[in-house]
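In structure tokens, one chain follows: the form predicted alone.
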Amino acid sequence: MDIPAKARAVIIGGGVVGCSIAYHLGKLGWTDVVLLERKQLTCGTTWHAAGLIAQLRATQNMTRLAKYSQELYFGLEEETGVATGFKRNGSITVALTDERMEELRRSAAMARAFGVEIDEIGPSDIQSRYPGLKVDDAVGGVWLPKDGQADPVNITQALAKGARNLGVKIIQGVKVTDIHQADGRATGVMTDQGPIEVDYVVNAGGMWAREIGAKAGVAVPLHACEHFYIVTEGIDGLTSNLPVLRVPDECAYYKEDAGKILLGAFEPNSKPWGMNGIPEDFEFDSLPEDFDHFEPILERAVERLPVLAEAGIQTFFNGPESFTPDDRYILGEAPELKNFFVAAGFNSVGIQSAGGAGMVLAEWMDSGNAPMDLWDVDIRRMQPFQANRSYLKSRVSETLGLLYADHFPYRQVETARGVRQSPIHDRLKDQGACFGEVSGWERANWFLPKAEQDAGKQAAYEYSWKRQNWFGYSADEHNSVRNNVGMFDLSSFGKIRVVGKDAEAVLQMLCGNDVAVPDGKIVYTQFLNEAGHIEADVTVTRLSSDEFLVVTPAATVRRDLHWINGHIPDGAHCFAMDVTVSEAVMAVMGPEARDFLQPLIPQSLANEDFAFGTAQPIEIGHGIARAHRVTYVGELGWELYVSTDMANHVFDTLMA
């Protein structure tokens, strides 16, 4: 089939994600789509895929959407005449510890609130179900009746001749060669068999997704790993539709189809691959043996389903799989570049999570707005420093076996760490700061007392389901604030300078609440959009009669910073800019902040001279800073927004 010369989208990759897409844009009557794989569909990740239906996530609207792509791939069959091999054979995960049969308990409790049907089992119900699989060493598990499993192969086809019956044209064999862009808008690709002129461009190209956002100067992090499985020859007598069973204590899944075991694993400390790039003759292909390093899985297995001790090896698998740095897939409108939108890096969830990623991608295309709460997959969660490929490499290698740890509550990362760090980083570890990690800052998140510190304690979580080890220092913390005075450290708060003549009157639009205000007042406020629901919950101060600060939180400046580039009118004289690292910020709150300030700063403090929701420039120490008050704690405090050249002196300067 040639290529057309014009098209309204064209989707790069022809996975089953980007087969969704495809079919989801053709049933919002979108017929002028093209989908174009370079070589065949599924030959990246998507045919090696273990093809496993899981309804529950980590949050209700992912939930949903696993939910509506298990109903999906139920009725699709019916609609296209394509059999999908799904089927509800339900699952089981065991748990082995205390900690993960607690962690068991709180995801079903989850589950029920998300409507999705679960048990609690104890070993003699797990062994009903899964005959032959050792238990004397289980605590218990869950059971969800409606999980099931699939051919990842035969859903991407089914969505394929879905969308072609929709008028979608899918074409092989043409690569994507460049990204064509004119006023901060993709306007079409260039390919090996020439350009096509476009209104809409969709990444969807799996492992190659990060370089293809790179040529359009977009970034897209996410990096290859290699993902294990064996497949077992037929066994004798064992028992057929067996539910998909986890044991994630001992890094395992296993999935019995037609009389033989597929045993795969997300072990702890994984080998990222294709540093240097995917090879461009990558088809249909899976990398070289590593058995050693599948053996200590392959031992654990044995022990806990004895039957594979007899059984042969039919096939052992290494495929590659795409990972991101926070184990969640990547969707939306790039920030970088209008109507460029990615769907990509799905951390070997992406059978199960294509049926409803392609429909609120395409929702989104076509409305302009996502359909519904994304913000756990947005792109603009992600930070361009993240698409670094040895950041990527080294945070990959714990990702994934993160699937599979122990989900504690404060659990952080441990590698690619100290990328980002306050101005006074430095001055808080010596303090004893325990840091935490939010879009790559380094965050003060509790500090151990010098006394513990000068007996030899370590400021480190030590990780439980119960009361955290860090409560009573926490509690400390909280009672200095609430009954005094302390200092937090809120450098990492997101900065947006959005400056011109035009300023005022773009703000009033994207914002609920009235920012026509004086110099120096600060407003808390909502970006809304058309439809009334809230975007971005931020404050404004008035800097100047043409400067505005807005100031969000770290994790969303880049998303609110598109909102706000994305909204100014043509022709308007504003433009908006991301100053987070310009400015560190020292907030010192509590019934005594005024008290402890005053001696510091020549400024009056006091509520006539300095009114709550004001900032005013002040001198302190020997440095100058700004200072805005407002509280977030219920009682008395200053925010003092300082240079990052002075963040040290001012910091020694409040805690001489």
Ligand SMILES: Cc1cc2nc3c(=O)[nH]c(=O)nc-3n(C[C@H](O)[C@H](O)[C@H](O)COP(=O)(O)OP(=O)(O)OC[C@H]3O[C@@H](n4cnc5c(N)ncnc54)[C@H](O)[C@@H]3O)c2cc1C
The other form holds:
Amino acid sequence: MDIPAKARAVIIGGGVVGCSIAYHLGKLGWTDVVLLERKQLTCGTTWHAAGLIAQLRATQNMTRLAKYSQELYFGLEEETGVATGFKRNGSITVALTDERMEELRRSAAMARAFGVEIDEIGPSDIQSRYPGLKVDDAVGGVWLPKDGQADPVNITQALAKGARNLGVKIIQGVKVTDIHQADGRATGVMTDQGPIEVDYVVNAGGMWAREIGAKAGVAVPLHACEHFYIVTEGIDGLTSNLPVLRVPDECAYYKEDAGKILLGAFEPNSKPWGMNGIPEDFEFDSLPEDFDHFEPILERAVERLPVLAEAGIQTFFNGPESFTPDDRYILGEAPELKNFFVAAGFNSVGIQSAGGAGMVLAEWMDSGNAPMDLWDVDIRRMQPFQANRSYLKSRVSETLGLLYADHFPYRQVETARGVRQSPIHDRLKDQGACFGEVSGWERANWFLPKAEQDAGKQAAYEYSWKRQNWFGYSADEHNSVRNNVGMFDLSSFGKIRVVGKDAEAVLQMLCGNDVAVPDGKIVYTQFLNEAGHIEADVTVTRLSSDEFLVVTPAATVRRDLHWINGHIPDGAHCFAMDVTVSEAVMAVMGPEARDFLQPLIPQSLANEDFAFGTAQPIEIGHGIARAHRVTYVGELGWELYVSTDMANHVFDTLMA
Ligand SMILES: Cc1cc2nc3c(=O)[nH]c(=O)nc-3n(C[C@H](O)[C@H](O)[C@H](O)COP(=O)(O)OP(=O)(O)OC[C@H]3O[C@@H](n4cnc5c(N)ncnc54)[C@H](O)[C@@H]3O)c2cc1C
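Structure of the form predicted in complex with this ligand (previous: the form predicted alone):
Let us now look at the entire complex, which starts with that chain.
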């Protein structure tokens, strides 16, 4: 098929995700859509997926999307005539430790709240549902009757057929080689068969999506990892229609198919792949076996399901899949380029996620806004540095295994740490800080008291479902702030300067609250969209007649900047920029905050001179700063905004 000269949208990538987006755009009446696949549909990662289709995800919104995928795959055969092989054989997850059982119980409670059918079951019930499974060391498990499995290739073909029936063009053997843009928006693609002028580009390029994004100047932080499974030869007497089985404590999942067992693994210390790019001719390919890597999983599996010992291995499969720094996929309009949408990085759940992800992305493109809260997977949570390949290689070696690790509260990643640090990081460390990571920032979450440090104790998390090891330290910090005064580092706060003659008018349009206030006034407000829904939760400080500072959480600064920039009218004299790293922020809060700070600052901090909700320049030590009188501890407090070069000096002045 020839490529058209123009189209409303081009979708790059004919895996399950691209085909789902094509199908859902078609459903919305977008018929002038072209899906381009460089080789053949499913030839990237989709063709070799195991096909596990679960309903329960970590949050309510992600669960909603996974449930939608299931319902869609269930009905596609009737609509398209292509059988998806979807069957509801249920799933069992087995706990071998009390801690895992606690996690399963909590997920069961969550599942019920999300409307997912789930039962807690004991070892004998597990065995009756999965004959031959060794359960004498099992603590218990959960049974999800509506989970199932399907054939990933046929799901994709069914979606593609559905899309074609709705008028979408699917063209195979055409590679997108570049992205065209003008005035900050995507305007077309170049292919190996010529250009196509478009209004929208969708990057559904699977593990190629990072490189495709880079052509457009868009960060798509994902990296391929090797993912292993084996398929046995036929096993005599194997019960047919066995449920999907997960034994996360042994990093293993099992799927029965046509009298054989597929055994897959999510092991710690996984193997990143494709560091120097993915070979040009990659098509329905697999990677070399690595039996030494898989052997520990297989050994435990043979003990768990002894019938495996009698079965030969028909296939040893190793295929690449893309993983992201936080094990959540990447969806939405790129903050760097208007009308350039991304749907990639599916962390081994792309088949079960594609239906829902395709549906919401199509609606997002159609209406201009995300149709529901998609923050879990929103591309704007990603930081530009996260597309760094060395960072990704290090991080994804951990994230694959984290899928089946114990998901303890407060669990921190261990790889690729320390990338973004507050200017006072080392001083906080000297004080006994235990750091956690958000958006690449190292943040002091709690401090080990001096006496314990002197006794040789380390400031480190000891993960537990019960009372945390740092509970007492945190309680002491809390009581200090409640009854006396405390200081905390908030330097990772996102800071956006909005400047220009029209800055006030633009912010008045975006904010729910009135920000046409006198210089030095701080306004707590939300950005609201056309439907009145909350897009951001920020403070806006008027620094001068044509200069405002928007302060937002570290994780949302890109999203909020994107929202502001996307709403500055053409021709308006208004400019927004991320100035997060220009200032450190030290909060001094508690009922004694004034008595503590006043001797260090010549300006009066008295109520009548420094009212709540205002900001003033101050002198402190030998430096200068801007003090904002706000609080979120229910007590008196100031935030000190200090240019980063003076941060250590101000810290030392406060701590002297
Ligand atoms: C061993 C294994 C088991 C898995 N098991 C499961 C499972 O049980 N359940 C589950 O939900 N998920 C599973 N997955 C994950 C799932 O397979 C993936 O998440 C999913 O297939 C990703 O789909 P995709 O469309 O994003 O990527 P892909 O299928 O890789 O599609 C991307 C397509 O883009 C094309 N492309 C790239 N660059 C260009 C270009 N420049 N121009 C045109 N086309 C381009 C590629 O050729 C490719 O076909 C598994 C993965 C692996 C590796």
